[in-house]
Amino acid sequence: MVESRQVLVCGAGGFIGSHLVRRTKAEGNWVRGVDLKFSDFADTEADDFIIGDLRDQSVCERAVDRPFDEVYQLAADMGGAGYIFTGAHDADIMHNSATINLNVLDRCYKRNIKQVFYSSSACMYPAYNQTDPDSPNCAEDSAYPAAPDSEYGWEKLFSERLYIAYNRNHGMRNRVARYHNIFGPQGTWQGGKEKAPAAICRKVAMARDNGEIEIWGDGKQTRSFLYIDECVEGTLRLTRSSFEGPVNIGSDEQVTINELVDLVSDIAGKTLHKNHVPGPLGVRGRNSDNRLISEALGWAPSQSLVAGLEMTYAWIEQQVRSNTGVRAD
């Protein structure tokens, strides 16, 4: 019988955090969540949930009030391209996320908690290695010389170094993962902070057959997208391993945005015209390089993109239908 763990999930009201709470609770652990709010889409399964702002040191003291076995730090000011790449939110993104990481990590150190998982992002990779949509370089050792394409990426890079510095100077065993475009049910799907899969699922669900949807840019930019269950599995495996990271947690199934639209349209059974319009784009190409995670953990994500999109589209279509005044045809 596996001994129950004491687990803290920071950012537990968010998309990945709420799924992580559910998974760790299903293992039989005692789980506390902390966030500014509960999840918008499901009741929390945490044993205890603190509503509070982790930028506030007193909230960190309340949340980290015992020697947790595992702490998952996912709390951040973040969103999709429409939030990150406009430049309008740069100061908030850097200040808010950096403050959270400084507070949480220092509080864990002072409580003699040895192991904190930190969720970094593929946005920290150099923009100069992601100009070719067909062959981006996102190997972990390509991170330097540093040149992220956004202030969001710069903050993630700083915080990676912060967690690893605490390992080096304070004997901690923190783990760092670089997430690549995580998607799935119960994630933000409207309002400006949603990411590409959710935005496209929403647009397709709202469009009439033989109608059109707007796509930012020419749609030839490439990305990979990882289903939430695979993300949670990789997160737990890394946290409980002897490998420090940083390591990519993402799919290596690269598609263009146009291809992503076609996949979702096929799932919906609709024929749609793409209307390409100006909009924030980020880098030209990005794909997870999974060689290191395979070598270090003996595991890498394997679920197909289509399988994840089918589940995500079904959930978002239901959300669209249930919103007053919005039809899905």
Ligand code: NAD
Given for the second form:
Amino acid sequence: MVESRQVLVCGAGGFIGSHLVRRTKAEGNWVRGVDLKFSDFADTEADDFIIGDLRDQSVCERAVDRPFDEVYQLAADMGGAGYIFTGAHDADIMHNSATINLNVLDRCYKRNIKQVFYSSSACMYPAYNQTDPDSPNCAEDSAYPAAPDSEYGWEKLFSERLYIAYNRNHGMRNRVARYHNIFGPQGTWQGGKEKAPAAICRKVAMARDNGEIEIWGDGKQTRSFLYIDECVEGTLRLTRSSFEGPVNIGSDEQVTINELVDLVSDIAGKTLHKNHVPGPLGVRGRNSDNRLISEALGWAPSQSLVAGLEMTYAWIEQQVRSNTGVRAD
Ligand code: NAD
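Please supply the coordinates for the form predicted together with the ligand, as a counterpart to the form predicted alone shown previously.
After this comes the whole thing, all chains and molecules, with the earlier chain placed first.
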């Protein structure tokens, strides 16, 4: 029987944070969440939840008021391509997320907490290695010379260096993961901050059979998508391992966006025409390189994309029905 831990989840009202709260609670731990808001989709299972702004140091002091066994820092100003690649939110993204990381990490250090998990992103990889959709290079050691294609990616790179610097200079044991496109139920599915799998599930759910859906770009750009449960599993395994990272947590099942649309359409049982329209896209190709995580943790995500999409589509279709009254037929 594992002893109960005291766990802090920053960003606990968000997609990954709320799943992490559920999982760590199910393990029998005492869990505190902190976020600007509660989850939009389910009541929190945290024992304690602070609604507060982690840019504010006094909120960090309130949140980090004890020597937590585990701290997960997931709070960030983020969204899908429609939010992070247009340039319209760059100053907010950099300022808000960097301030949160500076505050939370330093507060943990001063509270003598030895370890914080930090969620970086595949968006920190250099754009020049992701121009070929068929063979992107996202090996962890390909990060430099740095050239992320968004300010979101630059902030992630700065912050992952910050966590590692505290390890070097302050004897901490922070852990850094680079998440690759996490998806699943209870993620943002409308409003502008949703990411490709959720947006596509919504569009497919709202479309009539034999109708059409809009896809940003030519749909030939490649990505991989990791189901939320595997993301949480990898996060816990990394945190509780002796490996510092940075390490990719992602799927290596690469698909084009057109293929993703076809998979979702098949799940929905619909035939749909793809209407390719201009839109913010990001890099041409990206896939998780899982060699390092397999080597370091003896584990890597393995669930098929279609299995995760089936669960996600079912949830989003339900949201569409109850939120818009649109019949998903
Ligand atoms: P999310 O937007 O659902 O969750 C982030 C949460 O942070 C939100 O609930 C938000 O309210 C909270 N937050 C923002 N500013 C805050 C502040 N000033 N004070 C307190 N809380 C604040 O995002 P997510 O998908 O759950 O992502 C979690 C983390 O993982 C983020 O750091 C994100 O950059 C990283 N990540 C996610 C993905 C992905 O595909 N979801 C990929 C790579 C990296």
